[in-house]
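This document opens with one chain alone, in structure tokens, the form predicted alone.
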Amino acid sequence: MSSPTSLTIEPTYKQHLGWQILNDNETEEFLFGGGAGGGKSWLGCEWLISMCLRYPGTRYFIARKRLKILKQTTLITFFKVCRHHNLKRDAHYHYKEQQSVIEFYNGSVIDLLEVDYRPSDPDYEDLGSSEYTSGWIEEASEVVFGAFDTLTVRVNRQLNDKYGILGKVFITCNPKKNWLYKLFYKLWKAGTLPKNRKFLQSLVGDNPKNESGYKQKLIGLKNQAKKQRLLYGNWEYDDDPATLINFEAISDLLTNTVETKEKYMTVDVARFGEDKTVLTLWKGMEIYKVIIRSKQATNVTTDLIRTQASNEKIPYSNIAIDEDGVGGGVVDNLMGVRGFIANSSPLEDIRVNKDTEEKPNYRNLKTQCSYMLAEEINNHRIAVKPIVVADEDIDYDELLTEDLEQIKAKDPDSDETKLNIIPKDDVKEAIGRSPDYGDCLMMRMIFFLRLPNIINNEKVKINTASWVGTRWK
């Protein structure tokens, strides 16, 4: 069988034009896409299994948040690619499943990477050794930017001077105000991109090659954010005067640091349906633990919130949950923790100087509790760090930036007198779900609340030797 050392192509227009940007002497940054169908994954596999072939001894990356993922997507993608391309598995290549590595025969080689933000090496040291002469971030919008900027100075150093290769790091995206939005859309949109950095979108009506319905499906969404952003390639998607959280704070926050105290957990309770039941244990105002779970009865909730506090030394007067629907009867059995009502009264803002300081006029305590999370994300007081623990594959950063960027003032040109929010069911069709896991921070803003004084023996049980807890509505 004979060995290649090149392909012949059948680019689309707009690969045409990201093939030139590929192979010039200037981009080290290349963002291609914005939009879903738009053939860049198909670009991706060709440009570097065309590196591979050319400069033998060569070394590449594919990175994505999630190597699982990734071979699950873009590595059936690599190997169509090369059934395209008349390229033989165990003959032209060979795929090391156990390594994640792929070695061509001519010794070049892809590494698949994951990417994903850990606690543990928030530097991303375990890249630190690693030596490509190019390479490519798939789904870019998912990737934080520490990991970004730690694969650019991982290129241009395995064989570059001897082909006379600019390295360069290839990233494929969807739109998302995050640092791709900062650092490649924003200025290509203000013609001030550097030279080294280009931004070529792509959408689904420049790919001919899409199968006969995947556009409909697009124009059939009923998410309207999504919609913008895959169909259309919009990255402005998100602006609107309502929005109370800045969405560059947003995209900060897993990378703030702020000072961690006291513990604390707050719980978004679900039973059996679609929504799901989510603990987020707080150091300070660091979140450092994420559990989630599907379709969970109230009872092992309550004797997982058991375990948890116990298990992490969290008191449980530290402890919020929402109380309405089923998470009262979480709350009934846990005498001292925090029931939160969305919809009962404001409380005193123990912050708010009240001699110098206006006091604000709130809808409810939900509204209340919403925008000072909005105040505390904007000033960058809040830092989310998590390990994740769930029972299913989720994508927590990404779920959690939807459910902030869906935090909006309602009617806020009403002559209204009180502020209020968005309610729970607008954001529910806009999503799709329900904002879990947005709530969870929310609902941490009620430790900086006085609760009500309690002079009553429905809301406070003593009996003659200690004082046993309290609960508030």
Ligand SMILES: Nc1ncnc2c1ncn2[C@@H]1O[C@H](COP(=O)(O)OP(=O)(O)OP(=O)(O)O)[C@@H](O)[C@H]1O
Second form
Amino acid sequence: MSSPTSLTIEPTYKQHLGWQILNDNETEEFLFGGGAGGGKSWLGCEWLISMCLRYPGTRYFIARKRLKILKQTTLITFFKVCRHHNLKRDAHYHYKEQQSVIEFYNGSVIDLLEVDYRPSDPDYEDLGSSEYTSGWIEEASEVVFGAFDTLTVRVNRQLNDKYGILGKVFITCNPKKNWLYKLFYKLWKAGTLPKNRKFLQSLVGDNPKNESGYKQKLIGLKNQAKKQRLLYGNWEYDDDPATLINFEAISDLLTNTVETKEKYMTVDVARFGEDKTVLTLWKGMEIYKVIIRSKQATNVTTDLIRTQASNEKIPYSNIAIDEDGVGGGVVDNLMGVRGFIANSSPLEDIRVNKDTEEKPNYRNLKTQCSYMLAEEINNHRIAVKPIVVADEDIDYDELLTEDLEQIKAKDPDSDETKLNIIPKDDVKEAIGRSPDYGDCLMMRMIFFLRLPNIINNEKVKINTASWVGTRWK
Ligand SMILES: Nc1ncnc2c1ncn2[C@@H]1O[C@H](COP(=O)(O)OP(=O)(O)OP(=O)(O)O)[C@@H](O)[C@H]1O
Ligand SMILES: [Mg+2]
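Show the form predicted in complex with the named molecule, please, because up to now only the form predicted alone has appeared in this conversation.
Zooming out: every chain and molecule, the one shown earlier first.
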């Protein structure tokens, strides 16, 4: 069989714009789509096929969270595109299912990769030895940041110099409030995308080549959030059913009017270099002041809390400080404040009549407070109207929104009777930082909970070596 000497492509207008970006000399990370049916997969397949044919011996990947799904969906489109261009299996290319690889007659190769997050390989070292010319992450909304980050350094390594190809990571996805939102959509909206990163929206209406009925199906979607995302490419919606706080209620935080009686302070103390120390000051259920410090020694944090408590007349018993890690030192130096230990036992809710109301079974204190916070926000009982004092340029409202959207039930459908939330490490993966702002709201809930020593009337174990007054662990 003769080898194809040219491919005749018939892109949609958006795909045509996409081709310019895929062939330019400055874009290294390119996000295309942001809605259903916009011709994403077709473009990805056609691009890789054309690269393979034009540049013998080059190597690419198509990555997706699950290999099985990749083979059931994307690969089907791949074969469809091949047929469209008259490329014959086992003549122009071989598909080796066992090895998950497509090999072209001219030595070019496409690897099909599974990039699901595995705790046993958090740094994606499995991908470490692979060298690619370029690659494509399909349905990237399901893929965690770490995988993307690793793949970006695996391209530009296979004959790029020989052919003068700038290695690219092509990304296709539907809207999702995770690293894609942060790195692409948000910067695109603000007009601040770096030169090497691009976003091009292509929605169902941009693809006249869809099967008739595809758009109608999207219009008919009952789930409003899903419809917003898939049909209209709206990135501000998150339809993850595990989300505990609904998006409208989060937006309402900025305009709610709530009870403002007594003053409180909640403090998230920076643990690692990148985290922030955040002091959140409350009048009742309204946040009226937030202080954010980037790198700060714990003794400076202790002094800051002391000064704020004194200036703002906040009693120490109304101050909660996260006690895990270095926060413990801060708590130790401020006698009378309430230390918050995420993994400690749930406590009794003083608002609940324990004789008549069923007590939910929470995995730990943090889970309990997260569920309580979700309820407070969903019922519009918290307001966020702070003066923000930060040592860096920070969009507090935006960051807080991001954090609150990450409060999600873990395995809501499992048989496990204890309520649980997704672990902090997963949240960090999703948003690329620690959710310090949201944690400060979550900690506020501890003041609805009875102190542990009162709850069971039991003796509380005291470690005399570290006992510093009337503080119970
Ligand atoms: N350039 C093209 N030439 C011919 N047909 C095309 C082209 N682009 C898209 N199509 C047709 O439109 C259909 C939908 O495109 P595609 O599968 O790429 O969309 P998608 O954005 O990946 O959709 P989904 O959100 O469902 O994954 C394809 O199956 C194909 O039939
Ligand atoms: Mg697709």
